[in-house]
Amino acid sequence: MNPTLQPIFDEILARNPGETEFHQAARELLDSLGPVVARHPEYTDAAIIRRVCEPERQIIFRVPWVDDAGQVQLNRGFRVEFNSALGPYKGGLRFHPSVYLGIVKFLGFEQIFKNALTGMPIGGGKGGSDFDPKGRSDAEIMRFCQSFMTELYRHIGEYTDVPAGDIGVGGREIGYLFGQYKRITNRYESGVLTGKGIGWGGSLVRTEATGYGTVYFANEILKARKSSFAGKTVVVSGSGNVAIYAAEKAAELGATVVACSDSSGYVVDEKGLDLDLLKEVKEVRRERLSAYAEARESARFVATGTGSSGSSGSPAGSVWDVPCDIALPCATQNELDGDHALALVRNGCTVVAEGANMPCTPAAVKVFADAGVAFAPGKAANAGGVATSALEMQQNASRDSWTFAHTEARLEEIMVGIHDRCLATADAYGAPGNYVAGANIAGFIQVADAMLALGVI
């Protein structure tokens, strides 16, 4: 790390004890900024880097609610409004037992630069709760969402902070949250939440956007290497929206997607995943991937039960042991470690694009760099979701509704632009072909210049 930046990182560690995910995200950014501070001393003079690493606002609140048995339950809610130099805070809500302040801060920090890369006028934030929607009835989820929004509503608005969905928060949860916001405020403020249903202010392509966008970015990497998805073998981790629609777009571009995973294990289908069957199992029936293997003769299921991608230390291995040309980690943070990365490299993988937020550990990223594997970080490769959320905000503001084809074309245009910007920035700052450096530097400079223009606030 540049000696000018080390004291800033030391301060981050001291001010945010125990928040390991946030430390990891901050270190990744600071490791890229050495050439920037050398070329732009004005950022250091105005303490831009120190300020961008400190959230503008951190909100923590209790969420009491009553379950179906009449028992009072208690969860904790979070919203970290990290940076609004480019526009209103924008970022999802995550409902998962693992959620704590460090997770929310890492996600919000990444969101600042991801949103900047889209070129859209949106700042960065994130939120959520340690509430687990799995196994809960619709009525319980509704009551939780209503209690959550009863506190959150006072901190958000279409010109202030615009939440969306994330892990554990889909269309059902967004509906309950929006209904409570409307009830409390007596305003039909469509732009206050994104990820809404198509019939009440949502945008076409939003469900598919993160997965499609990841593949569009990977496709640009392949084009830069005079290649394409045609004839390539792809492995995807996860089996939620991001993974399913990444697999769908990769298949449309001529690839064979041979594996995906969930928290119980992974499925391998050498003939290529049957996307219709996968959607039925995961989106309609809400079952484990073992049900996919039971219904398809060419598939086999490998149980791991150790998380979305398995564990390299388990006898069953992980989804990353399946040979592929292209890997798309689309499950959760730090799911792909150094051992997984070595397995991918040994098996001939040449491109890795993150569909999830920070799914690759620093050790994995180093393995890819040392092996010459093209690696696209999540803040660039998975920006399609928030880009389409911003497109939803545009439609809400103009009381308009766009076609699927028009919205998808705008998504592809944005992702191609992000790719080209990352590549050009990496080259300009002495790291040709390094998408991590390109994404970090390009996103940071856009935010830093805006912060300079706005003064010390």
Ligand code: NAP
Contents of the next structure:
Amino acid sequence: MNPTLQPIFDEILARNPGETEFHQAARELLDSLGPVVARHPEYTDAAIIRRVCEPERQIIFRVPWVDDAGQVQLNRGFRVEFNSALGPYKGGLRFHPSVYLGIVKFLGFEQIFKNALTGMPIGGGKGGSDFDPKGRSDAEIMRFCQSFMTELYRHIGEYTDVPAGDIGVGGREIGYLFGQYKRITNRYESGVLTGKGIGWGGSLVRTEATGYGTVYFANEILKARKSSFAGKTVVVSGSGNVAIYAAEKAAELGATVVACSDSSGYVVDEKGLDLDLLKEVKEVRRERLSAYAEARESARFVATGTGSSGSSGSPAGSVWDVPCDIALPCATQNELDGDHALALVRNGCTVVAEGANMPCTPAAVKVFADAGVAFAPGKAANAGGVATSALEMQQNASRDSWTFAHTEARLEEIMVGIHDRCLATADAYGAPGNYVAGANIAGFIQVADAMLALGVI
Ligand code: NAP
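Having gone through the form predicted alone, I am curious about the other one (the form predicted together with the ligand); can you provide its structure?
Complete assembly follows, chain above in first position.
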């Protein structure tokens, strides 16, 4: 690491003990900023890097609720309002038992630079809870969301902080959260949450946006290499919102998507995933992935039993052992490690685009770099979700609703723009073709310049 940046990283470690995912995300950014501090001493003079690594505000709160058996349950809620130099804090809410401050901070930190890359006026934040929605009834989900919002409402607003969905938070949860916000505040403030239903302030394409956007980004990488999705074999991980719509767009562009996963295992379907069936199993019936294989002759389910898509070397293997040309990790952080990356490279994979946030470990990213695999980091490749959230905010502000075709065209234009900006910035800072450097530097400079202009606040 650049000697100017090492003491800053040491300070991050000391000030945020035990928050390993946040350390990892901060290190990944700082590792790219060496050429920036050399060229722009003004950022160091104004302590921009130290300030950008410290959240503006962190809120932790109690979320009590009553389950269907009448028992009082207790969870912890978080909202980290990381940086508002470019606009109101913007970023999703995650409901998953693994959520703690370090996860929320890593996600909020990444969100700052991702949002900057979209070119839209949005700052960075993230939130969530250690609540586990799996196996909970609709009524329990509603009571939890209402309790969560009963505290969160005082910290958010159209011009302050605009949450959205993430793992475990989809259209149903956003509905219950928005309902409670409206009830408490007596305001129909559409712009306070994104990911709303189409009939009550939502935007067409928001559901599809992150997955579609990831594929648009990968498509630009392929075009730059005089190639395309047509005829390619694709593997996605996860089978949630991002994974399903990444698979859908890849198939639409002519690829065959042969595998996906959830935290119980993975499915291999050489004929190509039946996306109507996958949506029925995951979005409507909310079942495990094994139900897909039970309903489809060409598919087989491999149970991994590790709470993940599988680990290398285990008898069940992992979703990353399935041969493919293009890999789209769309499940969760650190799900693809160095051994998984070696398996992908061995099987001829040439492009990896992160639909999830930080799914590839630093060791995996190094394997890809050494092997000449084109690697698109999540803060660039999955920015289509938040970009379309910003389009939802635009429609809410103008009390308008756009067609699917118009909104999707805007999404594609934004993703092409991010791709080109990453490449141009990587070039300008001496790292041609390096999307990690390009995304980190371009996102950082946009935020840093705004922070310089706004003074020491
Ligand atoms: P989701 O709809 O809740 O789906 C998450 C999927 O990942 C599920 O299939 C889940 O399986 C699987 N998963 C979770 N942990 C796993 C593990 N350890 N191993 C294997 N599979 C695992 O969430 P999502 O919205 O698609 O989000 C997925 C990723 O994309 C996250 O990193 C999120 O931060 C990122 N992202 C989302 C958006 C968005 O607009 N939604 C935008 C940008 C980035 P189970 O059902 O078994 O848990």
